[in-house]
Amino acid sequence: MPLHINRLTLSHFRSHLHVLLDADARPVVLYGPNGAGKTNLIEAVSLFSPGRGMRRASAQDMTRRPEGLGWKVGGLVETPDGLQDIAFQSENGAPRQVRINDKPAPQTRLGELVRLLWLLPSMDRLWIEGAEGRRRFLDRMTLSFFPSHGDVSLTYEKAMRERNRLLKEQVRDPMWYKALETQMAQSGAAIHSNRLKTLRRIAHAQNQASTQFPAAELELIQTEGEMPETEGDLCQALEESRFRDLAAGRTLVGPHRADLYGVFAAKGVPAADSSTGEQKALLISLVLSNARALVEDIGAAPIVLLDEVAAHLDAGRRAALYDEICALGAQAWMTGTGPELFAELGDRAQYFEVTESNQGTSIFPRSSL
């Protein structure tokens, strides 16, 4: 059974006062005007992911205004695992409550049992903006092949974030370094090593396909110096660091410091160099590539959410999308503002139509178009 959502339910998310949703394993279109509440419902969607969601929210900024009072997200999912009841929670703003099958669970537990990709218009300028973008981009895709990847990334940042505490406060005895070190370069390594596994799984996945979409060359580099590759080299770089961090009052070595470089491989092109259309194009490339390499890894193609995707492609790559989407089996949640930028999908996917009123936001199943 392929990986997809079978209900979904909003209750004060967002735009949305009550949403009940049913779908089938097929392509899901959601379009309406801009302002509708389409983008709203694939947030929603993205929030059986780990991590803060695909616009990176607080919970407080998802509740419905101007009740304000807290807001539950839920859905039936079909997966490799079997048919789950995966249910989300925020009460006056607090942090999301996770429970699965009605028992309390961690965030790490979705990321094993639901893979998610999605693509958004904020990502357009990827390869033209700041390395942080780029950085969270690769560790979706990590996330996606490596669910563990969270937890190793979030125990560099906890400890890094002490050590950047005692670097601004001038603190030099090296005894109060060591151990924070010690953490930071046993899961700093795996950060690097993993990122290094999914870019030759993402290499090997555009290199195995037949796809209208352009290739890109992807490589992992550090912003300023080498990356420290191991463990102790690591542990030996923070060490050696010290001085000059204390004079920054912040780390700067380690996975933190990493950036993406793309190449539009076709032309030898930087991607950072290429035309806004083939900017778009790498990153839809990437995207399916993942998917891809998902297929092969799990035997299931991801959910994958594509925010407004269908706007800045042409007839022609749209259906090459759309082709490329239903031969992976893919349940992939896509927004627009009409219909009719969704007619080479044709039966193959499930149409609803976003629209507002003075009663808040409603949601029509619509015939194939």
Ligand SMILES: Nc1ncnc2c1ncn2[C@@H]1O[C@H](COP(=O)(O)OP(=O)(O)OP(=O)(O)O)[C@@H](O)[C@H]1O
Second form
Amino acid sequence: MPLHINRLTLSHFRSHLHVLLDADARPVVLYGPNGAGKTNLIEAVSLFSPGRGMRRASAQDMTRRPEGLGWKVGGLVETPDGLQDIAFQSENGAPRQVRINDKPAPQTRLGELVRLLWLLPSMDRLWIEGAEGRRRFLDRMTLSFFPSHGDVSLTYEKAMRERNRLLKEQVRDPMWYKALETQMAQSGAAIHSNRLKTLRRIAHAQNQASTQFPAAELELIQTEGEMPETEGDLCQALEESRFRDLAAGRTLVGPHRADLYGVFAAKGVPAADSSTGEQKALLISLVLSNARALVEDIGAAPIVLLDEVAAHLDAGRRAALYDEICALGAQAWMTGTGPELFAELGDRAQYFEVTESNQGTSIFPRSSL
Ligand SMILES: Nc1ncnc2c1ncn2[C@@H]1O[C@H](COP(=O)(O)OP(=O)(O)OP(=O)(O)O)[C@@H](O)[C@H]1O
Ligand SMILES: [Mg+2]
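The form predicted in complex with the named molecule is what I need now, so please give it after the form predicted alone.
All chains and molecules follow, beginning with the one already shown.
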């Protein structure tokens, strides 16, 4: 059974007052004018994966204004583990609560049940902007293969925040540093190893596929200096870096300094020097490869969120993308301003028109063109 959302409900989420959307396993097309609430809808879907959602917004930002009371998002989700009733809720701006089948649930369980990937217009400059965006993109792929990646990342970040606090306060007690560095080395080595395994899975999936989308050669690099790989190396590197880190007031070594280097394989040109369209094609290609690898690993394609993906593709590339999504059997949620952008999908997808009114937004199921 393909992984998909059967029913999505929103209450007081961003511009949406109340939404009930019934869907089947096919790709979901959301079209409507600018500002109608399409991206807000797929942001709600992005919450079905661990983390803060695709905009990294706070629960407070997601609360519908002007009421500002809180919000709810719910879904009946068909997963390889059966049908799950998943609900998220935030009251008065408090961090969101996750419930699965009416019981509080940890994020890792959510990550095991729902594999989810996204591509947003803000990622168009991913290859040319700072390392953070690329690291996040890599970690999102990694999380789709290793649901525990979220937890080790949180452990690492928490210990690093503590260590950075010591550094800022110019604390020099080696015992304090050692305790935190041990935690950082443990979780940091796991982060590194998960990322490397992910890159191998992606490379393998790219090599296996016949696709119209270009392959990317990917390499994990360090923004500066050496990359400690094992727990022992990381422990030692952190200890050796203390003096330098005290001067900087923050930790200068570890997996939080990693970067993803990409090359447009067919031309041997770095992704950052490729054309705008080529850069986008590389990202699409990586998401599709990731999805193919997941079909092999867990027997189901991930849910994929593609915000305004059609706008940047010519008709041929668009048709190729839709064919690949349908072949994968992925419930891809796609947005665009008009239905004509999705003509090549025909009745392989389901269509919803999103419109704004003073009652909030409305969503109407539409037949295909
Ligand atoms: N917390 C909030 N409360 C109420 N409205 C909000 C909130 N956050 C965002 N909005 C509004 O939601 C509206 C719809 O935004 P959204 O990004 O979903 O539009 P869209 O349909 O994707 O448009 P486009 O085609 O331009 O991408 C915006 O006008 C924005 O001001
Ligand atoms: Mg939008």
